[in-house]
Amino acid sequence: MPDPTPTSSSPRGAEITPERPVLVLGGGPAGLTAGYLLANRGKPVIVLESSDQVGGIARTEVRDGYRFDLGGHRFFTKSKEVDELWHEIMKGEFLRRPRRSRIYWRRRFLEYPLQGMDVIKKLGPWELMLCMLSYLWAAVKPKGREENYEEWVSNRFGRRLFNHFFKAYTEKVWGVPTNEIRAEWAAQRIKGLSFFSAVKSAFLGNRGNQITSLIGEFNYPRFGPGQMWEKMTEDIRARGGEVRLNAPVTRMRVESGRVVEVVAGGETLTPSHVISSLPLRTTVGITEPEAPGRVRDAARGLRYRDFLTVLLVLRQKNIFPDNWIYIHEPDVRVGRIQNFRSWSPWMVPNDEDGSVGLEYFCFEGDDLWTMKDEELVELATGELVQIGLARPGMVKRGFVVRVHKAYPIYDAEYAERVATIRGWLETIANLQQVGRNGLHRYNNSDHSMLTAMRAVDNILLGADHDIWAVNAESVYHEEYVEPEQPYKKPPSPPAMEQPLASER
């Protein structure tokens, strides 16, 4: 990465010294990126992580040598500087992986990205014609205001395809009706995908990976995403920075429009600048003196979707070839199933077993969240058999990992609440929010890291980047540029076995 000439101080805070380091709150992708860039440029920095492991929701869990990726993380980006940073950190440890994913719908497996003949075979000519007519009607009718997810998707795909492929799965993921999810979420996540582009991709392919939702291959760390965050942590420490684990931030004192004290892990620290990836609700809640009442009310009103992953070790090497399968079937509660060996064969410690992760979306405190681990393992095992991906008796053991505040919810009030909080945050000169929960925006890892890059530029270069503008639609419509520095491709993984489930 280029090494800009740092400034000794900026309007956002005091001079950076060992006594007044930059404090980075949160050790996920955004926080570690900020810490890495600052340490790389010789600046005193302390990254404060509340748990005993870095990576946040992008971490890799390890159980008895089996490695599990929480959420599934494809390393693909249209940001050249993020791609270069990834390769700078990982060097030759990236695998180039083909994307293989399917949709399980009406007891059928559909290839995703869509493939023309597969769609025709699985839907049938009559249903395909009805979907086409529904799309044509959506294309010619007046659009009106697109305020929610249901309106946004129906206008681009037609009501029939929305009901088939979007409604049930989306409501399973978010736990609320699709007409309560804001259109901004669809615009951000589905990006350039439409009925026409999906059909074009189905028959002609996604040339140049122009549609991010339909990329055909991606990079992946040999030992899972956690390998990247662990390497960044090592590099921060090697360059004189600190990464403190089990150091939850409990208080942030503000005086005269600046953060003057941060209490973390029982220790009081004096920052020059603060870069925070803490959830907005948490940032507001720990500030002293208290934020104005309207800001506290806005923060309390922000909602999050939690999720848990049931990690199963299997007595068969590969039960299906996909990286993951989206489960649109309403008869089961699982939302998505990952096959970790398909991500990387090094995720499994031997050459005989397989391992999968069944993802369940929930709210903290509901029946899924509070279910005992052994009951969740039993539920996941039964649903894996019910879907047709495993046989009874195939599961050797299981584990459960719960993830708090995994997904910020784009409900009807979120935009106004975030604007209220942002207005108050902008009165604190030496504080910048970054990352997914720090901005209450459903960013992928690359854009979370990009927000941290911009925050560091603001500190070291006196730049005036608007962090909240990162991941605007224009970012996603950039042309993808291959990285200038090629990397050495590691050995290919062993061939996949045939899946158990039928391809009817």
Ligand SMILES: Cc1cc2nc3c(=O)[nH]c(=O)nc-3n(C[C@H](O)[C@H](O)[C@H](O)COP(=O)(O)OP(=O)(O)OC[C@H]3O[C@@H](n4cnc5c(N)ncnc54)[C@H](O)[C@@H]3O)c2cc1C
Given for the second form:
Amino acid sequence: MPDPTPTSSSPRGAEITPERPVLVLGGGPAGLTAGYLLANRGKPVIVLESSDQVGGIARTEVRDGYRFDLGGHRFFTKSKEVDELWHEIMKGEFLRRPRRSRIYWRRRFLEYPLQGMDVIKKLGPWELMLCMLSYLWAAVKPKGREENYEEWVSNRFGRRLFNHFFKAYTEKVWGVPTNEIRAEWAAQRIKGLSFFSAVKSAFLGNRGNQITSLIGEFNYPRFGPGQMWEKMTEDIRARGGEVRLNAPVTRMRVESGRVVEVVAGGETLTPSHVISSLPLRTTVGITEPEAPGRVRDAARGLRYRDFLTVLLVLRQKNIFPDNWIYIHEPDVRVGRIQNFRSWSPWMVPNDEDGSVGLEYFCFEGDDLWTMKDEELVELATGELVQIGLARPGMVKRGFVVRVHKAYPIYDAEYAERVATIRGWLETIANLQQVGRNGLHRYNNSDHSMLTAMRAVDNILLGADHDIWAVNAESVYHEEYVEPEQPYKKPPSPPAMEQPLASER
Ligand SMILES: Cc1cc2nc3c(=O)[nH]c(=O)nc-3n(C[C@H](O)[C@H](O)[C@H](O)COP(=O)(O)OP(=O)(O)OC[C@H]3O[C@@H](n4cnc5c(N)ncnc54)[C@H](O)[C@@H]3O)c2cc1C
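What I would like now is the form predicted in complex with this ligand, since the data block earlier showed the form predicted alone; can you produce it?
The complete assembly is shown below, putting the previous chain first.
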């Protein structure tokens, strides 16, 4: 079909030709979206991916036929455009899956979202009374100063509920003691939640599906999220575009305010336009001539929380019915456990085995990150048994996947650093940053993809979308999948209702 959009050069870049294709850096959800849309319009495009697999941090790992999702990726969006694109790609392969999740606490499993009668039953009358007394004590005699997260939450829920349901999980996710997290963070991120609103939602439920976390169903590709990215890659190639794997981008030469050369996998390419989903730190680091010192300093200062998942194959089909369980116990290090058969039965290659992913939040280089794979499998197996979810001998084998830069950190300086980098990026006319780490923004895959859609519009339609504004002023409840940021809020965070801080 002839392409109605102009191919002439735009203020952003040169004319798109086979000799000067659009270069897309990174083959995660954002990069592939750009590649897909450009290839659909018959534009020469090359997606350059450093690893041997597409999908980035939303990929599906396959080991001996067992498919593992890194973190459990629910497909839910309020963006019609993204939803339509997902369905266009997946067609009948997009399953509608029921959601079940619980909190593991003191050898008990509490339904999450909380259900009033379940809480009463699981806590028992004695513990309920102690929690109530502790709450009343905090209400009557609140701690005067609220300097940290611990004081802020304890004042509103009582010390006992804080200890049971806030402390351990928050510390696991962010690796910071709760008395070192600023109270301001709690005030921003747990906005709208009080003892009474938690009780109300536990008894009355999620009326009108207002809160994403409480939505009882979501979409999921039959073979895990990787199927979406693999299908997009196939489609890009079928339409004449390229997706190159094992092609790390190592250099980007800028002349007169334009990217004139990109070196990937040892080959030098000449772009008309560049759409980059590389972490901001990487984009700045590979540019030649070097970015100004203050920009390089800002980029080097950006921080990330990393993550690893231990994938265990089990001799039993279903050790629990949930999609995932939050582990609030402080005496085990695991933070969350995914049950892949519940996400989709097609994640397991036979009808006998089960498979789970034990998630450990960490920093690259710390003791967990550097532990040998066999030790991690042993640790995860031991913790699964300790929690009471498996018996010794039930684990057949295990694998470890380490995920770099899983969460961009919003620390006290990040906003200023991003602003400095952004100012410099704006001097390069044919370069657009997109995605999650590409914008150092806490984007889920829908918003990561939306930023790429906007970047493509800017090139093909001459639009002037501000990519940095995507998901900045949205009313989207992001809280549904990932850890909240104890460091600092994003520029314009969504209003948050966060039942007991456990849905991360
Ligand atoms: C634990 C966890 C759970 C999540 N759950 C959900 C969920 O339930 N629902 C949801 O919608 N989202 C979820 N997300 C978010 C989702 O994973 C991200 O929004 C999405 O993957 C971001 O896409 P991206 O393309 O911007 O970046 P990435 O996925 O990070 O992709 C970037 C790509 O660039 C490549 N790259 C890096 N450097 C180079 C280089 N020098 N040269 C070439 N290529 C390079 C990387 O290999 C990678 O493939 C979750 C994230 C995490 C960590």
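Positions refer to the first chain, counted from 1. Take the two forms, find the largest set of C-alpha atoms that superpose within 1.5 Å, and that set is the rigid core. All values reported here derive from a predicted model rather than from experimental measurement.
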item: Core-superposed comparison between these two forms, F340 Cα displacement 2 Å or beyond; value: no
item: N155: Cα shift of 2 Å or greater between these two forms (core-aligned); value: yes
